[in-house]
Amino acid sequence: MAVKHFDTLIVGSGFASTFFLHEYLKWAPESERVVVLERGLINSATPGKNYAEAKGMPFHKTMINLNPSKVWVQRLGFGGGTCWTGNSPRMHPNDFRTASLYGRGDDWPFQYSELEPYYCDAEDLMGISGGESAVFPRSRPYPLPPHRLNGLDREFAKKYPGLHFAMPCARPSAPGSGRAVCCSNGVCESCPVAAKFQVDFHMRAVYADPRVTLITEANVVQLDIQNGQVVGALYESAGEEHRVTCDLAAVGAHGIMSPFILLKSGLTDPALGRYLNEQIAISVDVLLDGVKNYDGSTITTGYGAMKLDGEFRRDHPGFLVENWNLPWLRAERGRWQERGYFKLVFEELPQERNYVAISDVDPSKPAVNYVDNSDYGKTAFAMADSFVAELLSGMPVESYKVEVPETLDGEAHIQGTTRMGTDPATSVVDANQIHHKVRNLLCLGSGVFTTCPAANPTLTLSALSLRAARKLKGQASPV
């Protein structure tokens, strides 16, 4: 078997492998040499045209999932999975600490001011259009303008001042991104437009870089680690094995398979696998009363911080208000448009009980157990009518319903099994995301996350990315 070397090697090409390889690549000499193994394949569907269903290959004929009552979204391809819509808001600074001002979870090992900058150079990137806020303290304006809100979005800002706004969005509100303009027909699985970013579209100038060498279908088995370093890969290729060798490794495969790839890797940290999360959510149909709604400028308008941050997350977890724009329409004649639609989407705790294994029917594969949710996200479902009824007290609302799940269906956005801390009983790697003993390895990706925060992970991973990156090669924050 021909072995060849390559400065780094970096498993998968999502958001989190692709911003850390783009802000790598910025500080890497000429004579650097990187390869990208990447499990799925590169989609050549036309943007725009059934772009989202031609992509990727089936996620759940990948694992072995031993709570089929739980069911994980996610699509495996070039520039990782296609299930995001595109939201992209911040983490609440005090999400980075709430076991300190809480007494619940754990504490990341930075603050919101550290990573600021880096959500700045991610949210430029990305093209995100957004608003002022004061919820989220910036030192750079948003790269576009908000989205324009719908009817019921209205009214909760007359409500809740200063707490309810434009959702950040990776739709454009404007030219400007070198994108089209989102047309908000609400089509967005495959968007006709082809307006939302993704990195398969927009981030390809990443892999056309001299340095990279991309390799896709390319089944990572496992890391050779030798004396705490680590020093290649063992892949899978159309049915033959493979082997590259590297000075420094990078795994961005998402919460499930990276953990998996360091465990056949005979890593055996105690938070490996473990902590396995993704927000939990209710839903929310309301007919409206003279209000007309869906007259937002894309498909998530809305985003309210009214219950994000509190004392009362001592006694139940915060949420944030995810307004939708689809028209799910009434029937009665010159009413039509009197309906609305939201979510609450809620923090969670990470369990220990949660995990990724090897499984032992089938060791190709990882084996995925979330056993439950724990007794504080639970409390988001036993007081969800309380919730709505403050929430929607006083508007022009005629009636509602409130969906809780019956299973333990999530938000689509695993987390927490590559977790980062100071301890290594608790965490995998380190605040620069480094393994806390393979010093010359990093995880990339929500993997990472010391907690579940309500937030949408894609722009926290994707500017985790980018400072990982600088922190690795010594660089000092963006201004």
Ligand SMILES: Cc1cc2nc3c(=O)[nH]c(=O)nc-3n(C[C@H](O)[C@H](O)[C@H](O)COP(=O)(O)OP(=O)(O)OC[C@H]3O[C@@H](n4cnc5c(N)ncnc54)[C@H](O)[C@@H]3O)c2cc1C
Second form
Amino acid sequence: MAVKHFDTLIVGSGFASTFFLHEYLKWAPESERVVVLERGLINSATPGKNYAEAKGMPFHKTMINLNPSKVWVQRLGFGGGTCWTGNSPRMHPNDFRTASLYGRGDDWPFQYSELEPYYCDAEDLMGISGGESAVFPRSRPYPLPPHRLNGLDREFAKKYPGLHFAMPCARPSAPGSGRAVCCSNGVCESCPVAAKFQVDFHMRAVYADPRVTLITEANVVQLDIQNGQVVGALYESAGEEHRVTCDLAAVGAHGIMSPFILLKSGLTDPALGRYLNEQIAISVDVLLDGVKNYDGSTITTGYGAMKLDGEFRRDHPGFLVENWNLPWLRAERGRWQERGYFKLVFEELPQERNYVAISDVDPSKPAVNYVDNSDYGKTAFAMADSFVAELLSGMPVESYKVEVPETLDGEAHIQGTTRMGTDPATSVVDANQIHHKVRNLLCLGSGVFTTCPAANPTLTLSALSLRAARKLKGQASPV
Ligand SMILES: Cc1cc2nc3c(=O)[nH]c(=O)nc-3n(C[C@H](O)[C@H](O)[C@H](O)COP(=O)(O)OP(=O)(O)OC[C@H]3O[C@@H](n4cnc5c(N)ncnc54)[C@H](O)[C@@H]3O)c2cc1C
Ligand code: SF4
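Next block: the form predicted in complex with this ligand, after the form predicted on its own:
The complete assembly is shown below, putting the previous chain first.
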């Protein structure tokens, strides 16, 4: 079969790849030919199929998990993680320099101010609902107003003025994004009105561009690298092997599959596949005293930054409060709304010992070994009770239960395996997400995160993709 040539090859069609492609097409010539190879199918079913679908997908079958007490959840298919909840906070400005400020982790190769305009652009593309907050300086307002807080949020906001506010959210609070306003029924397993931003529904125009060829059910096995340059890729489809050639490659197959493809391609960077990480979460179930809850206007209404940043990060991790607005009711007449549920989501220190490799048992799959959380991260468990007691003290709370996970659990965020940095001994790509040695290869997605901030990753990885594409534009030749 003839091998087709493309100027640019993109692996995966999730947030990372699609935001990159969106920006890339803005400056690519009419003659440009881009191929996107996507392992999964196009979902023609209900928009917004949610967590149940992610859990039902055989994601775990695509890897050999060497420590099953750590759970990895993701959706495979056109549009990537369409099952996401849609929480879209930014990283805190100090998250970019934890080594300099607190002697923990590593500094990112650039600062918040560098990413800030790309955050704004990503928020515009996703139609994020959010409010102003001094914690996250911004140069433009959010495209949509913040969601309405719920009863428990309002109590937090009273106690922590300016530090508890509406969670920036990819579910519209008002008309204006071209999508339906979230009806806040809280039963979002399958959003009937496609309110939540999804790549597969809301960025289809990118794939309708005549310069783009999307091939689904194309499982990329490896890149062909010759003389330090990517020249093409091998992929499997319907049991057969196929090849394409290319001048530039961008891999956005999430933090487990991207490093695996690079390892299969013969790359041997010391950090490749290592530093696998995600946040640590602890849940709190609260019985409220006279406070009516569940009156917010979406599924996750509150964001608490009261313990996100400070000198304490030298000793223990910062965390954000994620306050949910799901109707988990209290079984008492007249008091059914007097219950709340929130999570403390902690930052973590990436560990070299947690890794993705080529499986010895089945080399067609990645072996994933998340050995353990860091000692720093584990202080979250030891201090959970005191953190929650402090948060809730003086608030109208009857009782509460802190739910510390018994296993390593998972936040469904896969980060760190193709890290960004200046030192090739501890990172894989440079500040522009270009591989340190293979200069026509980019890595996209949260695999490039230098550290593991408390923030949910998708807004940041999408902003990074916009930035990576625009940085290429600034070069006479991407190679
Ligand atoms: C239930 C759930 C809830 C979540 N909620 C939130 C949230 O509220 N906020 C937040 O910020 N994040 C959330 N996330 C995380 C979010 O989904 C991810 O951060 C995001 O999807 C990552 O985007 P990506 O493009 O890097 O990877 P993905 O979205 O995973 O896209 C990768 C793409 O690559 C394809 N692919 C994989 N391997 C290959 C291969 N070998 N060849 C070709 N294609 C391949 C996949 O099919 C997929 O389309 C959630 C995740 C889950 C599972
Ligand atoms: S609450 Fe919002 S996201 Fe959930 S199903 Fe309703 S409209 Fe969709």
